Structures are given as structure tokens and as C-alpha cells.
Amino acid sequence: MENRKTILILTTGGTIAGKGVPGDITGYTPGAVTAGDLLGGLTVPSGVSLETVEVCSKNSDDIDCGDWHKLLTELRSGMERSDIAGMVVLHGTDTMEETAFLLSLTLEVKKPVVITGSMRPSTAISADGPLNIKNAMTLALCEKAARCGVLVTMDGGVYTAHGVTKRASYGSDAFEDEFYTPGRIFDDEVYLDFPDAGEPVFKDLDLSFPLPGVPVVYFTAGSDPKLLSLAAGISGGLVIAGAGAGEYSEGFGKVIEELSIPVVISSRTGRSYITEKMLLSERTVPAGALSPVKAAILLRLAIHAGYDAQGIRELFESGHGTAFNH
């Protein structure tokens, strides 16, 4: 009997499974199309079979800790199955970078894990989902991809979980990588030039119960400092998306000094690096190169894992748990 390889497809809903008025790219319902319909028209490589598991079916803005736990459980299980060559996660694009980063911190990658989605629903003209799925399957069969950790592919580009970000609300080329020149996929050929991914710092962490809340407070000129107090009252920690190099008003500063929860300082600029010397308060932690949303993911996991204030500082300074080995 032929020794067939299996790609495990994990679906979560999103635009890629969206359905709307035929031809339109807006006004659709996310997660309305089944995995069978999404995959039915695709050509599967010879000797490869597909297995699908529905983790959830929702807009990615509604992805929660329970969904992350289910997804991580399925991926960890797939890692242990000898018949699984690689795994593909179909995900909405709005929070794709957050799920990718969380998985990179918690999943020990021993075989390729690829996340993809689409910018247009399945019923749109020139829907980008089919090609993205085809590319994701190609990448999932590439053994070299496993050493790069959790990867994202969109519009032919390949991105690291650490660096991937959504830069536009439209267009199939809405994603980019903040740190590395993206890998590419051309006609079933994978081109990767990423360094090896480091050990996931939270690889044994139990996500079966909710992570603590860590909101991102976006500073703007005239922002009311009471926002920080209100957010802190219902949160385990805070991330501030500061102006420029993570800066904020004197009013914000006074509230920060009174808080007892961890506060991480990032930048709202979209391309930054926050260092210890840039901080306006010694009790805050620099986010380094992490975006506000990824800093929040790391802080949530750190608090959940029981890190104290010094441990959180060292975690952020160490390379954010996804440092690459050069």
C-alpha cells in the first residue's frame, strides 16, 4: 500500500470561509462555508490526503482563550502523529498575527505549522483563499519549514510569527514581516531564508483556563489618564501603545507610578524598538520590537505562567520567547 502523507487542516472561520453576495468583497458572513467546500476544488499533491478539524467557526475578532486552547491541543496532538506531515490553520486575518505569535510561544514545532487566510470572501471575484490554501499546503509539506517555527503565508509571501503584521484593511498583499525578508512560494516551490526558531518558552503551559486580561491602552494627545485606572481595575497587566518611542503625558505617568500590575511600554508607530533607556518610568518594561498586540500576548502568557515582576522584565529583554538562533 502506498505510504500516504496527511496534512491536517484546522479551520476557525474568518473571511476565507466567508460567504456573501456573489462578486462582492464586503458585506459577507465570516465562517459560513464548510471546509469541504473550501477544499473541494483544490488539487491535492499526489500521495497526500487531507484531514479537517473544525476548531471554531467565527470572525477572528471573536477568537478567545478557549479557541486558542482547542487549537493548541489539536496542534500538539498532530505533532505526535506519525501520519501527519504538516498542519495548516485557516484563520481570519484581523487577529491572525496574535494567534500566530501565541502559538509560536506555546507550541514545540517538530513539523511544519502554517497559518493562512484571505482578504476576500470565498464568493468574491478573484477570491484569494484558494491560492493561499494551496500555498499553505505546499509549505506544510516542506520539511525545512519546521525549523522556522510557526509560519504565516499570504499572497505568496512567507512570514515568521514573530514579525508578521497586517498592514492594510484591503488588498491581497496586506501582510508583511517586520524583521525578515519574507520567504516566497512560486508554483509549488518554497524559498526560505529564515534562521532557526528558538525553543518556545511556554511549550508546557496549560491553556485550559482563561488567560488574564491585558488591554492595550492607546495614548493620544489629550488622553484622559483615568483610562489607565479603569483598565487597570479589570486587568492583570497593561500594555501602553505610546507615542514615538513609547512616550505619554505626565498625567499618564502619575497613574503608572501608582499601579501595582505589570506595565509594558510599546509604540503606536508600527515600526519601533523600545529600550530600557527610553522608558519614562523605572517600574515599566520595554516591549523591544514587539507591537502592542504581541506585547499583550507575551504579557498575558507570562502572568498566566506565574512570572514575577523581575521575571517579566527578563522575559521581554531575552528576545520575547521567540528569539532566533543565529
Ligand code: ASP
Given for the second form:
Amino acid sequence: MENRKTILILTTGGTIAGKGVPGDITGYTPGAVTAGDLLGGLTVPSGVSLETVEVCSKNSDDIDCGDWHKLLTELRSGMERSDIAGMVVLHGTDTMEETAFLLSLTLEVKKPVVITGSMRPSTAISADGPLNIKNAMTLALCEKAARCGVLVTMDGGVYTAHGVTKRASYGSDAFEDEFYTPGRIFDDEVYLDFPDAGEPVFKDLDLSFPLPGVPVVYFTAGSDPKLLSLAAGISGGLVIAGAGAGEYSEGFGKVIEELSIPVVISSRTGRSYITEKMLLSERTVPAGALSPVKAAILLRLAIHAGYDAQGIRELFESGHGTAFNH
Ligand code: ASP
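Switching from the form predicted on its own: structure of the form predicted in complex with the named molecule?
And the full complex, kicking off with our chain again.
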């Protein structure tokens, strides 16, 4: 008897499920098309079945801790099912990098997990969703991909959860990897040259309670330091997207010294490595190579997991909680 494999497809909404005026690329409603309609027209590899679960149906800018909890629960249970070969998450592209990084820190990946989305809605001319879903399924069936941890595929490229970033507002090639040469999918062939992901630091973390808020405060010349006090008043920690090598004004510096919550320093430049030596204050923690967005995810998880100030410092210094640092 044929040994059928199942790909579990978890849908969350986004542009990939977007619906608008037929042909138009802008002015659509994200998350308006069902999984059945999205997957209906696709050719599924022989011997493979699809099982779909709707986690939520929204613009990814509205993804919240409850959605992350549901998604993680589905993925953790899929990991234990012997009939499932791999899992695909359909997600809006705006915050795909947050979800990918959060999952990479909390999910023990024993079979491929691939996140994809699209830059154009399903009703647009040259909609990019079908190719991205097809590639995600190809990657989900590639057993070896599991060793690289949670992956993202967009427009034929494959990106690590640690390095993936959305760099452009438009165009199917909007994604990049901040650390590695992207992998590639050519029809049914997969090429990846990423190091092993290893064990996620928070693999047993319970996400059923909301994560603490950690805003990113973007420093600009002349920005009012009161911003920091206001943000700190409603947050468990702060990430500063500093200028250059994570710098900020004297006014910012004074407020930082008065804060009692963890403060992580990253850079707004988009290409940086913040180390202990560059810090303007000893009470801050360097983000290393993490982008402000990813530093905020790591800090939220660390506070949620009960790390103290020293623990947070060590977590960031020891390779950002991922195995992608050497
Ligand atoms: N705003 C959309 C979202 O992130 C954009 C997209 O999916 O491309 O849900």
C-alpha cells in the first residue's frame, strides 16, 4: 500500500489570502480568501495530502500573542504526528520575520517548518502566492531542511528565521537574509547552505500568557527623551534602535540611567553589530547583530521566561538564543 505523506498547512491570513479588484495589485483586503480557494488550483505532489488548519485570518500587523500561542501549539502537536512530513505556515509578509524568529526560539524542529506569504493578493495579475506555496510544499517535503530550523521562502529564495527581513514594501523579491546567502528552490530541487539550527532556548516555554510589551524606540536627531519614559511606563523592557553603532543623545542617556527595566541597544542602520564596548551605558545590553525587531522578540521571550538582568545579558551575548552564532 502506498505510504501517503501529509503536509499540514496552517493559515493566518495576509496578502496571500488577499482579495481585491481582479487584476489590481493594491487596495485589497488581506485574509479574505479561504485555504480551500487558495490551495484548490495547486498541483500537489503525488502521494501527498494536504491538511489545513486556520489559526487566524488577519493582516499580519494584527498578529498577537494569542495567535502565536495557537500557531505554536499546532506546530508542536504536528511535530509529534508520524503522518505529517512537514508543515507550512501561510502568513502576511509585514511581520513574517517576527513570527519566524519567535518560532525558531520556541519550537523544536524535527521536521521541516516553512513560512511563506505573498506580496500580491490572490486576485492580482501575476499573483506570487501560488509559486510561493508550491515552493513551501517542496521545502516541507525536503527532510534535510529540518536541520536548518524554521525557514521562510519567498520568490524562490529560502531564508533563515534568524536572518530573514522584509526590505521592500513592494515587489515579489522584497525579502533578504541578513546573515546568509539565501537558499534557492528550482522547481523540485532545493539548495540550502545554512548551519544547523540546534536546540531552541525556549523550547518548553508556555506562550498561553501574553508576552510582555517591548517597544522599539527609534532614535532620531532631536527626538524627545520623554518618549523613552512614556514607552517604559507601559513596557516590560525597551529596545532602542540607536543611530550608527547604537548611539543616542545625552538626553536619551539620562533617561536610560533612570529606568529600571531591561534596555537593549540595537542599531537603526540595518547592518551592524553592537557589542559591549560600543555601549554608552553599562546598564544596557548589546543586541549583537540582531535587528531591533528581532531583539524585541528575544527580550519579550526572555522576560516572559523569568530571566533576570544578568540572564538577559548572557542570553544576548551568548549568540542571541540561536545556534546560528559561532
Ligand atoms: N499587510 C499584509 C500583511 O502583512 C502584507 C502582506 O501580507 O504582504 O498581512
